[in-house]
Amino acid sequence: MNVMSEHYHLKGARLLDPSTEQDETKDLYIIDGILHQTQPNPLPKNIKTLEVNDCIICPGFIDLAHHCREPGYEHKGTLATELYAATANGFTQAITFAHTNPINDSAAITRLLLEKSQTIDTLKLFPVGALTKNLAGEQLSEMASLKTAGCIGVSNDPFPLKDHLTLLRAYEYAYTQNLLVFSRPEDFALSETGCAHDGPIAARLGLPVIPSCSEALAVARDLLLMKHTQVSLHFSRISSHESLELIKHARNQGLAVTCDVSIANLLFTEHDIEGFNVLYHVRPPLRGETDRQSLLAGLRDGTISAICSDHQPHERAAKMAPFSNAEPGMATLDGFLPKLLKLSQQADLPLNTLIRALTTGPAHCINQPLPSLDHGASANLTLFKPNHKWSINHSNQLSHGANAPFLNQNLLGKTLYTFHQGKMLYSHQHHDSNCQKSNGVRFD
């Protein structure tokens, strides 16, 4: 990992900090891993000055759905490759779920993940353990041991539970351990065999469907169980208008429930699966334009607290099956930031709202300290240039995912530097000069 001098002078950037509502152009200093908004006296002799005019500095991004694939699926991506791809897009913290091989339903796997992430000196990783043993939905996992080992929450993602009694007992157990439950809501009976949104495109293509009511029914069920057990609940990757209305109503009634949305459901709709395009086979499925507009409205009004990458790298063979049989998921990290910046302009989504959904919003969801640029804060930050023109190709792609949707597109906006606790985890200069050594997948 690229680590430069520990002292920096970031000169002339626009500071955007949702935690303090700061929006001004001024210099920022990193001294011994701590932020200074006024020039220290004396300045360290070895301080490095970075001219960053026309750039934006904001707190480091937090990803609430990042699928690292390790252990067990290293042919899809490793902790080293996928977490580095995350830092190159401004992330300094990330959630990783239990669907590995072996599944993270034990303290040993949790410790393995944390120890491995620390050895590669990357962003801060938050493991989410399995809600049930082997994610099978039958026996409860050892949640107390998972928490002691370092899990911040539990989830059965990507498998919905069909047994409501088991789900109730799991929520009761999670409550006693003060563990956050991450629910990716699906009604098992309505979603088990589906692969596409219940709309005109799936009907014409003859694809089995996952109706939006499958998600809404599960949201309603989980909200009732949350109220009954008082467990802390976060909905991961909400995709439908009906679900948002239920969550909004619950929040108005005083339930402290939170939710996020994936970048795929903000950018794409069911029309993108035309021609059985397996690249857009994701779960939850891409829904209609009405749902997409509701998700954008949910970001504007605060119903949705966070935007996640839902980064799921796959090898090429995983997407070469017929649409229904191809593995769902999209490798979204390469190009993540420029696509969101473009969406901000096209969808009347204020930049401050976008940054909040990547920083303070997700921190609130997982009960972590709010990231900040305030004087004296730890130097966890992202520096990006909104008008930087570039494109992603096979030589500079960082993720191992062969299912990246933004390859060979003209992009506007690029992360230049990412810092975590004062260390420079990513520098565009270092990466651009070494792109031939990139971890990206080659297709030729």
The other form holds:
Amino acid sequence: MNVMSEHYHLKGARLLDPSTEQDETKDLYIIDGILHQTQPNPLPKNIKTLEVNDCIICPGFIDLAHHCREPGYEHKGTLATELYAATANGFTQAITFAHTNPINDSAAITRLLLEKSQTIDTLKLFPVGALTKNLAGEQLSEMASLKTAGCIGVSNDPFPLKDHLTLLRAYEYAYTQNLLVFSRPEDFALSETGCAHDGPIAARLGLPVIPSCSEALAVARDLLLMKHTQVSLHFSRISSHESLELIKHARNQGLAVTCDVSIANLLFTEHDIEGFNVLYHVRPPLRGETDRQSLLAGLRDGTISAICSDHQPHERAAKMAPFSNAEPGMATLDGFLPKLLKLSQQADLPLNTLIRALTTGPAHCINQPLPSLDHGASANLTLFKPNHKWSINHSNQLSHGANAPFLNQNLLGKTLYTFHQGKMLYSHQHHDSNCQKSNGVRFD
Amino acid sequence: MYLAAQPGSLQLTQQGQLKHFLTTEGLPKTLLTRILDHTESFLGVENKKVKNAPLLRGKTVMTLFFEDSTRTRTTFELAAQHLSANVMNLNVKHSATSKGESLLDMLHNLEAMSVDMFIVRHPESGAAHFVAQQVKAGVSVINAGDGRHAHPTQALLDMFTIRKTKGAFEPLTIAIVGDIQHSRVARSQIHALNTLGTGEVRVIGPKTLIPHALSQFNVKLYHNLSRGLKDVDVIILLRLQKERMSSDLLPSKHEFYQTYGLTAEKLKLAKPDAIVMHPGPINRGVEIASDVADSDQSVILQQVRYGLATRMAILSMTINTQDKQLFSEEARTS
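Mind giving me the form predicted together with the partner chain, seeing as the form predicted alone was just shown?
Below is the entire complex, every chain and molecule, led by the chain shown above.
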């Protein structure tokens, strides 16, 4: 089937587009992969009309922290399963970090990732290459080759560098290659053995800690190195109030630094690890309620540009261990959108702000064209129904991750369709009927 | 799928009986008091001609120690033997985990041997909770020390020692001195002391050895030993691990002794009838002066003696609960 030749009439939805500040109910047309805000004349004969009253259409979402498990960790999730789970939450573009096996520190792995993602006909993947060879923090990676192969930036996530001199050299070299550095700030010495926020819960449970000052110290260091080297830098997954204050101050001083926050740090706090609940063992760790409130305020005032999934699927065995021995990370994609919609209502986070943090915000961070619903733009969009009631269980879960926190809950809001360059990457009807066929389970 | 129960509900049955014994946190005062009362009935068992009671006859108890231990392990073993259980010891250092087998796989293999109770010591906080979540219904888990988190049987034998010597907890001021940060014993003691209604609990130590967030502990913090010891009824010293004596936590054992070591002179700051406790093994000339350790005010050897009776009480209370629970489940289903 040549999907490109399909044309759609999206009828009766609310268009919400932060790039043009459009917010109105209006029909939208996709003709040959291009958006039309007025009815084309003549209308193609084979155009499909989708009655989408009570739905919202936004430009496709951009995820600044997805963690592809392929190559090397296919038992946790494949490109096909995890990227499909992303499209089911409205994502049409995603960053993936280098921590695969082998590590993405060579042009060959970058090309492998890109070719594979193209063959499965999914969202646009932006690989981030390793900042240092094998992420070992000792030798610079071949950044020029990585860039030529298609890397959008470099990062040493998840391993903080021990040596400031190596870090300085790496930033200088990244600047030379005009590559964006993604820093997940963490001071090696202050975090090395830790697994939980340095707060009352970890103190009671006797867990080794990662204090907020570990992150803030690394933020301060990186801001100084950024000034010194002039490298472009983005802070990935900020979790503490102190870090945010430093970033705000630097931006007020005119430094073009950006940052994002993970959904886990917006929804949960250290209290969720009570009873040694390994599901909530994530890195950066879940911090205090004051930190969470600061992160929400940072989204409202624009200090934080984006919300990322930090989707890290694991097999069951990876989490079946005492808390600090369990692998960190959460498979957040199943339920990502409804959880954020609920947060928007509960935390006084306007819907426009939320959508901006999923569209124009992240695009700005990675210097990509702003996704738009504008007339003549390529049809990259997502369409969701905010009042759709549903729930996720093992029969309709999309990610392979056994560490999904939003299962068996009443959810409100569901993606119905996601389009990328005019192709329908995700349709809830297709997914629902597959679930019924394979499991005999009714999905509503 | 991984949602863990709160500590209280994980270790108690719906009727409030002990299913596992993992932490003193969240256990009601009545239960702690019952354990202490029960301990009383086992006291002096080592002096009796016939030492064994048949409370655990036919049961298999396995000690599963992932850390070195001589005293705790021996006491548990003896306690189980005195209760007529079959006791197996697994030396984990020489077992399959050193060949890469996961804790979970190892546990399932051992369960297949029909073990009724695991006594677990592990270097990671939460390990005993993890084991308790994974074992079959009817199998009990006793925490013999997990990371920095809890060492509840040690805390209970300490509570027994205090009650035996001082009577009620309410009028007492109790100071815990030394490395609180890395101490599972201190955490378990603090929860138990607060639950039992202790008048005031103090912790004394340098900032490097005190958890950053003490707010949930309901204790008074002192960095100065002399001030912290003033008019206390009980002084509990903690063992300072060798690797921490000269490190980035402390300059030297000499300086620690100078500032936080309990000498006869410092002891005079406490009430005249104050008792001195230590979970052992003691470092003479580091946490405590030799003459203080051997003085009349020291109850360190009583602690060791009470350890056996306390563990017999806990083992018998836990395994009997499991029996009753299984029996009632069978009755319901039949």
